[in-house]
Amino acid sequence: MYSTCVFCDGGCTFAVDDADGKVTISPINPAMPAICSKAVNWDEIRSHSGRLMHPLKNVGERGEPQWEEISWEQALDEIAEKLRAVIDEYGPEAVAFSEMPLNHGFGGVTRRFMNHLGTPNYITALDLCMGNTAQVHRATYGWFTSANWQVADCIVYFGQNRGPELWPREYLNLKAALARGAKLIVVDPRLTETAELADYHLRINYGTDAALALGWINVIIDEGLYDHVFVAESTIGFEDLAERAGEYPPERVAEICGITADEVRETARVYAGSEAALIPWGATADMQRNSTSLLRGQCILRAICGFLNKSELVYGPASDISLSERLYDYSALSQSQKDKQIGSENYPLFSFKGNALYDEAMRNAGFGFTADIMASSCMAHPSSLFAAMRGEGPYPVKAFFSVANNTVMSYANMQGIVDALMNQYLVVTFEVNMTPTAQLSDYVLPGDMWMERDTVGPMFDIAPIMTTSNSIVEPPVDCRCWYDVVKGLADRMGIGDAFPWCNAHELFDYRFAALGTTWEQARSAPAHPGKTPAFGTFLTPSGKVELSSSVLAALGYDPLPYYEEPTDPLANDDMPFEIFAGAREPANYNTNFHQIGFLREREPEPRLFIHPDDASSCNVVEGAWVRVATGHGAIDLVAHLDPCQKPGTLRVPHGWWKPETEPGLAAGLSSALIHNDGMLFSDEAWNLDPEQGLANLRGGICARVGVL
């Protein structure tokens, strides 16, 4: 039997072994034991006393609960009410929707519920962290590209780090291509781990990444040391290209980036000089200003080399397997429900608009249907949705359902979103914890955990597979499945027969019934692999690798990859130093864990990383408490003097609260809105990368640290 740990989205999957009553795991391939300490202990974790196992009702004040147990059905009748209520009056639209599908295991069926509910108004934090880059990526290719580390002889990090904690099955990959004698170029400000193997470790100014890659673009286009034939043949758009690159010779990078120009054109010369070389995907490049430039180069850079369908490789979706996206149903919203998608005027590479210009592609390539990649197509944008629930939008939204994301602590302007919460009629999150997002809802719903519950994946549509993941113990009595609630709710909302699968098993026949089996029969191999198009099959527009977008050019934006500079209005003489946020601590992922005794005693407080000189220049001793400040916000936390940080930056952790602490608006959400790294960056326009919306949390913005 085979389970899929997804405590991080690195997406594990081990063997279970049950005999004599007692639950082991153990790697799949012995020669690559991607297991880390949290899969290892996910009986406790499980088992944590905070667990949510009831449905509750606040019946104090919004942002002030006080909880009362209520049975299952209580709950979704009067959600379900609530819910008729906001649409009578205010239509359909007003309904949000936040999720994680990789949280609560069912991709599809929160769209499907939506469309035919009428709301076109969905939200995912993978509009920040790899759904995003899945959009860059189709722009220019058609679809994502797959790591091939068996072949790789160089590997380019742009700011990950990767160890035995984190995404261990990368850590191991790297390693096994290391060993072979690939070569290592980490592109980070900082002195990680990881940077310790390169051996090139360029400590760029944060933010300034895709000037670098623009950098790499010139050399190689100058120095004719891309593959003249696959260029020729594959592509368009190479001569707008190599003219934009001019544009970006290694002496102004180096200036730009803090590095020299002799380390810009070797280190080009190394990675066009590879026969497979790979830039794997990292959320670093996610959350910039000029994060779809950054993308942009990076998807031109395997393109232009001729790595493309060698080290990295473009599969396309499957023609023959149920998709997550068959389940969403589309048909079901008319086209002028899809019109009032919030932020697709202004960002409309994420909205059901920007999805749209595959479509003859799509049909070009005898698809049926045009895919939504990584659960982020057709989305609304988080920021202006926000605003919306907060007042300012085209119209109300009313509604809002937190779905196995802490959507509070997930995206910048953490004080707006609070607001945007603060100001809805019904709010429910389905959770397995009492979090930050749950401490300002009406109604809390208990889910269930990975190991509690079967699952048909991939949660979003990125890989040409169906995978199976075989639930390891029961859950809680009172803990269900994110089907039965949606099930639970459709029927309660008059389109149940959009849901005519009594329970999950059902469904999973369903969709394993394209490839002519069940899930009994499915279940016992981890992975069953769909038909895609042919290597060397493109769906863009053009059919072929666009160097120059159309679907860009299309939206109204630059077609070409570009470096802007970043701007921070709120910043004054009195913050001397650029701040970084977003990066995980091995004992956390995203805003778990906190809760988790092994893993808190290994982070017990929020640390800032300060350079010892820095430091000193405020009066800073390490493991003093001080207090963060931008223009937009602040949050303490306790001082590490780092001589790996680079002197005159300032590095922030990501999702810190404290779960032990008092909950409730007034005591600050269990400390998130004092620690939270969200209350430090604003979401206004200014802050946004101009094509995806999406904010900037990394480069350019200034700061200030002062001692409590």
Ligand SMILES: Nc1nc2c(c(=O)[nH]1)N[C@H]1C(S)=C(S)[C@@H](COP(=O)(O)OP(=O)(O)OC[C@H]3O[C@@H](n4cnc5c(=O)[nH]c(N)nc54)[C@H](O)[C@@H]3O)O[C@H]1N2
The other form holds:
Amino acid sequence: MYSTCVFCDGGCTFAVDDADGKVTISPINPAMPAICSKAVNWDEIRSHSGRLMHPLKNVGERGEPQWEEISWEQALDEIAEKLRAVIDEYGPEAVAFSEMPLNHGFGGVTRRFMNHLGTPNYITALDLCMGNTAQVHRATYGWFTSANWQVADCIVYFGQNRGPELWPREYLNLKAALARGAKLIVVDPRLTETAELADYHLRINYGTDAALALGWINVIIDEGLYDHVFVAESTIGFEDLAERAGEYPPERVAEICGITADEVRETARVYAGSEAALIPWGATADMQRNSTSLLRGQCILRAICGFLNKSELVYGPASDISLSERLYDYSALSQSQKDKQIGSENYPLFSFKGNALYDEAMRNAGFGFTADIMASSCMAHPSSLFAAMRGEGPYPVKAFFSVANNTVMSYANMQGIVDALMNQYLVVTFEVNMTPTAQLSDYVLPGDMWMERDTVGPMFDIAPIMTTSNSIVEPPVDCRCWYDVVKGLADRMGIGDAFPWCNAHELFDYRFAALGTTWEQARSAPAHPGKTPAFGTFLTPSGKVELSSSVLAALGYDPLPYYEEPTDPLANDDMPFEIFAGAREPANYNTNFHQIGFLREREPEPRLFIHPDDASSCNVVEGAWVRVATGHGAIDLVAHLDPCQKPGTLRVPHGWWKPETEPGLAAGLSSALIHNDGMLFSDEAWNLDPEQGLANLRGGICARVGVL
Ligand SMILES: Nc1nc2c(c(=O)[nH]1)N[C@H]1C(S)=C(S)[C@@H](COP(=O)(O)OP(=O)(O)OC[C@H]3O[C@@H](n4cnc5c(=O)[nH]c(N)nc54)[C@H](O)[C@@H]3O)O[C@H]1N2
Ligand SMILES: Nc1nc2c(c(=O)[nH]1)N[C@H]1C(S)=C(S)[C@@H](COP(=O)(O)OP(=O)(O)OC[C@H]3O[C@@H](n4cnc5c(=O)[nH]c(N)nc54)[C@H](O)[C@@H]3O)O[C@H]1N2
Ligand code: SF4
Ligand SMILES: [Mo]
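I've shown you the form predicted on its own. Could you give me the structure of the form predicted together with the ligand?
Everything in the complex follows now, all chains and molecules, and the chain you saw is the first one.
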């Protein structure tokens, strides 16, 4: 039997043996032993004392909760009644959801519920994590690329750091490729563990990656290093691209990036000269002011150098198992409701409006539907949605569901999200812990955890493959799976017919029927491939790889990549440092695990990384509590003097709160308002990627450090 861990998004699958009543887990492939200490200690994590065990109702003030345990019946009845009141007064579009499908294991059902209810206002923090990469890949190739590690002979990392507890599967793939003799180019201002393995380490200035990509394209075109046949036969826009790339000669790029022109040239030649180079996905590219241009640059590099369908596989959506087709049921949402999607006027790329630009290409390729890649093609714009929830228009949003995600901590402008939740008529959180988001809720519903539920993937339309994961133990008696919650609410809201499956297993049978099998038959194998278009089919409007993007042009954007220097209008003269959020920590995962003893011991406090020279210039010593302030906000951290940090820059961690400290808004939401990176970054237009409207968390923001 197989199970897949989702304690983080590494998604490690392992064999489970429960002989003699004792459960043991082991890697499915002993040569790739990707299991970290979190999965090994799954029982300790699921059984920790803070776990939510019963539905809770806040009988106190919003934000200063007094919890009362209630039954599921009461919880669902009351939530449905309040939802109806909101819909009656403001319309169904006044109901919004934020979700991370991976965390609850039921991709597709939330969107189906929303479509039948009549609201387009869905957001997911996946937008900052592969969702926006997927959109840009789609604009270029018609679909997302999957890494083919087996053949990769050159790997380029734009800011990824991998390790035994930082995405171990990919770390092992990287080690295997290096052992085969593959070259490694790491683009990272910091000296990381991964950079130590590199043949070339480019310590560029933060947020300048898009300029580097353009510099490489310049060299590759200028020196004729591209795949002339592929470019001629399978792409459009090469002439325009060549002209744009001409604006980024290595000398200019070197100055922007803070490296030498020779480094730009040499690494471009190494990349283009490889047989099958790979630029794996990484979140750093998703969180910059120039994200769209960087991602476009990466896509163009893969294409013009001829790596598509060698090291970079473009599968396309699976026609038989697509969630968009089988579960989302977008046809249930009227066009007039789709048109109300918040933020789609200013940021249409992610929205229903942007998705519709692929209708014809998908129809021409024989699909009867337009897929929603990564659950983020048909999304409301997060910052605009939070503004609407605060009452800033275009119309009121008054009911908010936070589903298996920690909404208030997972975007920029955390205070603005807190204010948004405080202005709601109804807030419901589906969780396993009393998170800062849950603390702002009226109802907190207790979920099961991955080892307690059977699941079927994909969780969002990306991999053309159905996956299974088997439960290892029963959930605590009052902890439910998300499907049961949605079904319970749908029945009460009069849309139960859209959910004819009495339980999760019936739903899984429906999904597996597309492959001519059942859950019981399928559950013994971890993966079942779906049907995809032939390699070389590009589901773009032109049917070719679009080096100049017709989708971006149609939406009024520059169809070619460019680099624009980020500015910080909130900076002032006493902010000598540049700041970035991230550098993930082995002992936690985003906002998770700060309450788990054995993990917390390894990372007891939120740490600021600062170069020793910078520390001495502002009288900071190792272990001192300091306040880091940007023009937007401030947080408190413990200083860690780190010679690997690029001088003049600061690193703050993502997602810190202290579950052991006082809950409630006045006390800082268990310290989240004191430590979380989201307090430091604005979500105003100047700090958003112009095409996608997503916040920059990676450079170009000025900060100061003061000892507390
Ligand atoms: N243990 C553990 N594993 C995790 C996670 C976790 O929280 N804990 N999180 C998971 C998730 S959700 C994700 S998305 C991934 C994220 O994993 P990564 O994509 O590796 O992200 P980070 O570790 O935040 O940042 C990696 C590097 O990016 C560099 N960097 C910062 N800004 C820039 C820049 O402007 N340009 C360049 N080129 N580099 C820059 C930093 O110096 C850092 O070394 O990890 C996943 N794995
Ligand atoms: N400010 C800022 N924002 C960011 C980032 C950043 O670096 N800085 N990073 C971005 C990235 S890369 C990502 S991936 C997203 C992550 O965004 P989120 O998914 O919102 O982040 P997590 O902190 O992983 O929150 C997951 C929540 O799900 C709950 N959970 C875990 N397992 C289960 C389960 O089985 N059932 C239920 N019901 N709940 C469960 C956890 O308790 C936790 O509170 O955030 C993005 N947002
Ligand atoms: S890296 Fe660890 S926590 Fe993440 S999926 Fe793999 S085993 Fe689970
Ligand atoms: Mo992520």
